[in-house]
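The chain that follows stands alone, in the form predicted alone, written as structure tokens.
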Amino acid sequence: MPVPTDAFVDHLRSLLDDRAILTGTDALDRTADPRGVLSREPVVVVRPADVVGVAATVAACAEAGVAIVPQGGNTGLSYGTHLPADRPAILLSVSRLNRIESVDPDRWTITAQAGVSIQAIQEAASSVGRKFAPDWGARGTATVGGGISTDAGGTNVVRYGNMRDNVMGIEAVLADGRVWDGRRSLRKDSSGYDLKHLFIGGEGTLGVVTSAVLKLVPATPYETSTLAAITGLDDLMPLLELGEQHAPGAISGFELIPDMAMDRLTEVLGIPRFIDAGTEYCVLVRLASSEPVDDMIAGFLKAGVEAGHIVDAVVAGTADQEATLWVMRDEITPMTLWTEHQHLGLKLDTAVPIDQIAEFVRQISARSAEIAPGALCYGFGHVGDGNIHMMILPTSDEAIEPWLAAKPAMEAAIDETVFGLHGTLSAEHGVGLLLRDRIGPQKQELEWEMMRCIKRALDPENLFNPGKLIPDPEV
């Protein structure tokens, strides 16, 4: 892989403070992935502490013809921030823009730079009486502008929406290194196109976003979940639908739990079995309000027992409880579970129409007996906007050679499914290096070539993350 020349590394040391490069072990170190996997090429690390380091870095790769690679929390799962193999490039970490530069709950906002942590977002909310709504497991590590690049999800989607719905101005570099302040507060504007939804989303190919305007939203002082063992995913339509006639604007969680990863996260964290009815399949849904839900609860439960959806179910008591059934959430991934040959699995991110998802799922499972009936094949995650995140591995040394070997069989069959379900395969994680040259038949060639003429528009030497998101059209 091509590297810059030290005389590069040299000149951008000019522009910035003795922080900001980072070299050899140093780099490397910076490159490890959620799997716990390191880059094994040289890399530089370039970490500037403004906007302004952001731009003279811009400026000068654009001059130098040297690819640039944005990078924010690296908690992505889709290799969105693999080096490209054909040309220099640097890795331009945003972890030093970590200042909230205003919190103003009047307007309803936060601005925060890019490097800011989810989860730091979060708490500077509640400390003013407001709630950032985007929220997911990685909270702590995850950043702002990781977020925006991807789009980012998690579990409250199904109430307030993606990051695209919590931002509303952002400021980026662009590839010839000027400025873009977009960070407006207005809830309503109709001067134009809304720019901002070309990087949100983008995966960091259009330019560098810098900072962001943040929605704020009335907190939700009461929150409270329930644990129900269902009958089957047939029963996941109705128990959406008995949810909002129940409690009316008061779900913002709604996610499948699958029977057997509940057994596992007792072996593996000493997470208590909260409920043990024999059925496959449990819901884990959450109400939050400004109000008591204690009743809703009831109502959503009785009713859906009533109905013959729900076999058994438990309420958090108590302030740990609920804490422990969100992370019992959270921690439910392969990487997790079953640590030794996670990295080895595949890992979707698929969405489909939310009336398909008990389909995407057993027709998920089915192909996988098929193709490879020695690996584990489960799925979990976000009902109320469709996005199931099945997970298909070996969970033995024994079954690492025929699951390699029934792999791209596993992978074209489940392209197939989803875009026979008019689905994605690529919900929040990101299409990154991972899904680019199998996301292709979801759009049109129309649409990927809008998206071609877009990215020559704002980035015509291709500076920004080359390689990334779009598909190439031979492929």
Contents of the next structure:
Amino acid sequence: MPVPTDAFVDHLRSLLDDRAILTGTDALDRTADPRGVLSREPVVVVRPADVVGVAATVAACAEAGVAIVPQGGNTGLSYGTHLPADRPAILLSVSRLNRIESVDPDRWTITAQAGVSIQAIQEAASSVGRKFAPDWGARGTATVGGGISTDAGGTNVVRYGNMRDNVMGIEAVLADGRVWDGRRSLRKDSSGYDLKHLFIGGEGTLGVVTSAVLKLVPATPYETSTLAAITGLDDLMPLLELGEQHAPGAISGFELIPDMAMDRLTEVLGIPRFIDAGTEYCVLVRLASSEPVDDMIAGFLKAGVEAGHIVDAVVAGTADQEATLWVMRDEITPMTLWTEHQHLGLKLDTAVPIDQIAEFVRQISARSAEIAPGALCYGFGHVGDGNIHMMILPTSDEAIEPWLAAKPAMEAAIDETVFGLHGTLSAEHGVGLLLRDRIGPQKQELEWEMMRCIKRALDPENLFNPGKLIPDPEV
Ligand code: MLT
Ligand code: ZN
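If the structure you just shared is the form predicted alone, then what does the corresponding form predicted together with D-malate (MLT) look like?
Zooming out: every chain and molecule, the one shown earlier first.
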């Protein structure tokens, strides 16, 4: 991967402060691949301390033809910050844009720079009796800017939506170095194109998001979850409906947990088995409210049992149990449970219309059994919003070779299944490099062409994150 010339790096140094440029091993540390798949290459990391520094960096890169790959907390799973192989580029880290600019409970907003962590936003909201809803496992490292750029989701989406639904305005540096301040706090605004949405989920291909106005929601001091063993996947949607009947508006998490992963969680992390009903799946349901939720949970479980959907259930009785249930959920990824072989596997971030979840799992499981019989195939995650992470991977050394031979056919089968059910390959992790060459058939060609037009209009020199997100960018 070509790095910019020393003269260019010196020029950036002259524009910024001493701490802004990292090279050598300090820079390499910023490029660790959370999935452990891609090797690390030499890189120049630029970390401006404010928006003026970002604008100066972008203007200098534009003049020198150096590409810019914006980076948040480096927790992304789609290689959205991988550097281009064919032209000099810098990694533009927002890590020093780490100030919460204002907390405004009366407006129900927080304005924060792009490098602030999701957890810090959650804590700031909670300190004024409000809640910032987006939440996922990497909350302590993932940033506002990264979450916006991938339109990240997590375990609260069933009630509060993805990042897109929780961002009211953004500030971004454009390809010519100008700063667009679109940080409005308006609940209603029908004054034309809502341009922030181009940058949310834009994976840094149109500009660098430097700051955002984030939406707050009422605090939910009462949060209790139940882990229920279900009869089968066809129970999921009737159960979600029962949940909405017995706990209207209170369900804030509705996650699928495969039984076999609970054994593995005990083996690897020592997490106790909360339930052992012998069914293939459990569902982890969280109720969150300003009022106690115990009666609502009891009503929901009773109805679920009576309707034959639930065979057994536990309810978190203490704050510790509640927290452990969600650690269990966060750690169900093969990155924790099958560390040795996970980098060889396929990890899906698919979503399908919610009434197709069971069908989707069935189809992928059947294709996996047929194409890659020696591989482990399991699904978990955010079924309440239609987003399920299916994982297909070898779990022993002997299984590696047949798996690698079967992997391309499995990828093709996945794409065929997802598109056949009118789903998406990317629900919350972004497209990045990982899915760019597979995502094409998901949308009408006209839609990609509209995206290419927008990209060309805002970034005519293809300065920002070249080679990501958009299939066939040159078409
Ligand atoms: C999750 O929901 O745990 C992640 O989005 C999926 C993953 O880590 O693979
Ligand atoms: Zn997820």
